[in-house]
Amino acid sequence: MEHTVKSYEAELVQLDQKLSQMGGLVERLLGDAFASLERRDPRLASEAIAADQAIDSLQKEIEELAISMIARRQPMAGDLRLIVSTLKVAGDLERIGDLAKNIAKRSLAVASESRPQSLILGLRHMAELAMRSLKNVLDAYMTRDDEKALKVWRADTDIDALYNSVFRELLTYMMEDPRNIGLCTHLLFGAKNIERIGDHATNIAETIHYMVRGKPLVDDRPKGDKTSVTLIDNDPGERN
């Protein structure tokens, strides 16, 4: 709906534009972070790590604009859901940026180590699924497409299934040869980061449903992660 106060309408458009810009930066960061891991490219990894600052800055701009709009405009109903949803999506995008940055840090740690190409194949498939989910859920947000968002929500089990497979494969490599433990541990953390990126895309899909429908999803979230290793679930470098 258009608003009679044009400045209010302009602020809502600006909110969408900032979120779109933030989403584009996160997509690029995720792509570069995984590419640096796959290619063992320290330069690209360093660039990806530095790029996270712009994402953090945009999140702060979105928060400031949204809080200002709530205070000055006192939005109701759909407008309020839109502004609150934008805040939530921005938060998930910031976390995805942190997780992608951590993948780039892992790539720096293993850049000089040789590894069988087969070790990275499962992670590549995971990254491709995560990047597709992120793109689709951002498209769904901008077009207010609830059905497209729900497809992303349902697809999270595919990422989880791949994570379980990669987890088992890397553990096998570590048991076969203890010299693989350092490399495989970094790759396990990288795989867990990708799996969590899928979770945040799912969060965004749920937010879109609430924004469009005005009610939360009542179905249980699809989840296929069968691993239960505390070390992998609590990466100490994830928020740095």
Contents of the next structure:
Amino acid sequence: MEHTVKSYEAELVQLDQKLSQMGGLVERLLGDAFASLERRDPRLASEAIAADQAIDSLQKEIEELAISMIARRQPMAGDLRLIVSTLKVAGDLERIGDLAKNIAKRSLAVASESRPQSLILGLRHMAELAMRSLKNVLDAYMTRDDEKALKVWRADTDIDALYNSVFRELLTYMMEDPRNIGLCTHLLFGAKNIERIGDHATNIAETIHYMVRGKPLVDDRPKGDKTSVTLIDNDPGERN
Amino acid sequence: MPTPAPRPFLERLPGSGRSLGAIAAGVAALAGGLAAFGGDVLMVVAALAGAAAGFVAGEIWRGTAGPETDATPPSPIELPPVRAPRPVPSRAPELTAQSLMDALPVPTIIVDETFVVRHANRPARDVFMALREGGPIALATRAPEFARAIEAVLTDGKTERVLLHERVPVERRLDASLSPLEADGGGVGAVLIVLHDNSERDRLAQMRADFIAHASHELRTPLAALRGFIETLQGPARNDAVARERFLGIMGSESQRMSRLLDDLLSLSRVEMRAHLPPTGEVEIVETVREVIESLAQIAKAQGTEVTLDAAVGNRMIRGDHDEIVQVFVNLIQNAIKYGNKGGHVRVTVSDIRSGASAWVRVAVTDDGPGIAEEHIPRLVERFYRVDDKSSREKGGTGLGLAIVKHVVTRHQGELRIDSRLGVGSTFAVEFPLDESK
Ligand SMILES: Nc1ncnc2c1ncn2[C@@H]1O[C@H](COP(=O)(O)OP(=O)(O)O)[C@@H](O)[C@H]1O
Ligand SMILES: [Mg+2]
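Starting from the form predicted on its own, produce the coordinates for the form predicted together with the partner chain.
Let's see the whole complex now, leading with the same chain.
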């Protein structure tokens, strides 16, 4: 009996460690992807794109472990919530990895074009907020810190507000000079990807709240994105 | 709960003497690696390692003089006996592994075989804000190579070295040396991690590059204007007294703007340089705000603007850098005067706020000016971002004021909040955590 209890605990710890590992890879990928865009560094972009594989396989490992734990251990309320939450967080992390990889791909496409400094500063500002949210929400997960998760949840409106502003600026550039359209479209999708990363961090925050409190967050999700959905919600290159 | 409760790891190590010996040996081993970082660090580490080793041998800290008997042999000439000096009772506190680590001026962490932090000294907690004893090391950094290095030390018992590049909350580069600590029954029981912050050096190079890029870019326009005026004054307007007066006035204000730009660029570089170092001084907020308002009285008067202070609280101490905090208030209040209406009213309010268990002080600067359109608000803190280029230039702005504010506030673990409504006015508020030890 003692033995079973112990290795069950050990499995829970392992689940946490795998998620933390996955989080570390995603944090690195996001940082590298944006840096490759900002500094026009195709080598870094390729590295970032390649790193996505390790993230995908960790997600599979987490899924397998979690499912087998549920099947073998039939965990009760709290533990079940924990395991299911880990599964959900891993899913959001995998999506963040995809979105980040997509930024790296775009950076390859625009590496040779010159671009206005102010646009890059706007995107950098967005990326910084997204990286901060990702770090904080992962920290919140590991410490089961509901307060910290809620802060991330609330901070998403900042990313959305920035996105709206960057979006407008990009449109202005495109209208000013049609030659900017190619570059600006790539940057627009890049900005959209970051904004979506913020949404996934928000999802993770909600999951943490549910995991810690045992009930879902009831407020409406913070939503500050007021741009038209028609133009940019269907980035063809995003899901792969 | 999967997060194990903190176990008294250090107590588990065999007799404090041996545990200290182990750590001293670890520190000494790392000293070799740290030698590249500069002699002073090496010396401190070596000295502490020596002290700890001495303690293990029972030679120092407690004194080792023999029995207090008079051991002088009889002598034909009567001389006063020579006594061994009396052992001075030690007043040093019990020397523990913790106290040794806490004395180290370099960030030092002990992680056990389950990746749980057993001890982290103050410098380490300053580097990694989220880090806490009993919590997973991943709260410091989840950098994949860092976890791999810990794993490697635990399995091979060899030392490892990794370079860490952290991007948030502030960019920094750290050189981490990891070495094994022996466990009770042999084998590696824990990993001693000593960090060296290389951010400063890298930042210096980056700062120079940024500075030159920005300065040359931003100075080009006013310089071109100056040259234009000079040429006009030498040529067509040579004998035009009225034009000369007017041009000289413009040239004067353009050159002032150029020197302000250089000042602001330097300030911004300085704060960026120190972004990764927590401030060490103390600042009293209410008095500082009062002084700043007084120093801006001239400028306010010129605009016909009234600046009032509404401080419903007494002294409020924060951990901070005085000059930086002054600059925050100067920039915010100056903006409110500059961009507010002529003959308007600027209200500065100091108040307390509580958030969970922590207490903060809030300084809000409210003007009754034209306000700022919503889409610009999140961008204002970006360097050189201006709502209206022309208006900022006319008012002698550099576009760096709020970027500096944001950097200073972040370094002080504070918050900047901007609230504005078109046609009503704007509120720029900064919030700083109170230094509760005061
Ligand atoms: N109180 C305010 N009211 C309206 N606009 C403001 C206010 N404060 C700042 N701004 C806007 O924010 C921009 C950036 O401010 P800042 O970084 O201080 O640069 P600068 O004042 O040198 O232009 C200003 O150009 C101005 O457009
Ligand atoms: Mg200003």
